[in-house]
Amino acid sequence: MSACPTLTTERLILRPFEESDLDAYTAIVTSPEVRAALHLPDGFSRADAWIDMAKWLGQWELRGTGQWAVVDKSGGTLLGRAGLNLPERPDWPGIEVGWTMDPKQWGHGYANEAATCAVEYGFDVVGADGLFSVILPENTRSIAVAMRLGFTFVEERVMAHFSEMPHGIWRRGRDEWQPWPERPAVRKPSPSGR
């Protein structure tokens, strides 16, 4: 059994990754919008896509955060991955909401349904006093996003893992996080996370 729970929205299902991910998660992660919009090398393989989707599981497992695969309820696409991210890394401002989608899928507010859900288990469930966002000034389309769930811009840092150029730091409290009439509804996980 994975640490990782299984939640649904309104159009999606939030679930542990699994081996037969693998081919369309390695095509969003290698399409060109997605490898320009995360800075990813453009050697970026399928090795490095499993690598990735391990790295979420293992996340799960070692600290109760991680992303989910992100599929569409009704066709059972995948359609990219959102959730909690908490890397060992000692300049990280603390638990990050973060959403890669498909560009194919961008612009039908997949990204902010999941990172909703994301947020709201962030705060009921991991018990978090502040969540972050890690994004790159150029990423106007997450920007937005991180904007859409309320979250406030603090700060530019350049960030020891990316020294290329700052990062924007956007943060938003649990004192700030109340429901509102567009939120999405989600289903707690059941015990046996499933």
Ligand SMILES: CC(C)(COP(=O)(O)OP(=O)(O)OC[C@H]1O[C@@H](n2cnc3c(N)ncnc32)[C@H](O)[C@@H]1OP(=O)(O)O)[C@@H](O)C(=O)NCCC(=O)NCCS
Second form
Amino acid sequence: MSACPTLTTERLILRPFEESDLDAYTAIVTSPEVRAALHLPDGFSRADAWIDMAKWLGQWELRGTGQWAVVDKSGGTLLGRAGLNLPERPDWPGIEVGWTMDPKQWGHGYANEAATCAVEYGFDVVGADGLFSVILPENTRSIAVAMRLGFTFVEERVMAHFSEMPHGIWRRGRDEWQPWPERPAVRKPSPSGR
Ligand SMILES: CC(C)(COP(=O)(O)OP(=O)(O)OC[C@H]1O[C@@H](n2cnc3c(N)ncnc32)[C@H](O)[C@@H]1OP(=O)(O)O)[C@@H](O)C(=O)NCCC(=O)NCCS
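Switch from the form predicted on its own to the form predicted together with the named molecule and print that structure.
Expanding to the full complex; the earlier chain stays at the top.
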């Protein structure tokens, strides 16, 4: 069984990546909008997308953090990915909440809904004291997601893995968070995952 739990929200299923996601995931991460926002190289390929999916599954196994495949509950379409990220980088601020959605699906609040679930999981299950988001200042859509989730700007930091420009570090503390069950929009994991 995967260390990555399956959770549901009002409109979404958050589940481990599966081999069958590869076509749809490749289309998302090779879209011009996502490539530009994440500064992925022009040659970012299906093989790179597969490695990315495997990386998220691996992080769940090794660290108990990772991003979920975010799927539309009604139609089963892969909408993107979202979740927690704790990479092995000395200058990383802590457990990050991250999100990337299919550009065709932007503007429906899916990133917000999935990330809300990730924040709850980060505080209530992983037990983080604070959660971070690491966002380039040019990425206004991502900053808007962070702000809607109650993250506040901490500082700009030039990260070793991306020296071209500083990232903004955003944080939300545990003490600003209402744990389950006060937030009924997200259901706790159940054995069936539904
Ligand atoms: C960052 C990213 C995930 C944001 O996607 P998004 O769809 O704009 O974000 P949300 O899911 O929060 O949706 C917000 C929009 O949905 C609208 N919305 C519609 N229904 C909604 C609902 N039920 N709940 C909340 N918002 C809703 C909001 O009003 C808002 O509209 P706006 O774009 O006109 O302001 C997306 O731009 C992306 O994938 N970017 C590329 C990858 C990337 O940059 N990742 C982050 C790296 S730091």
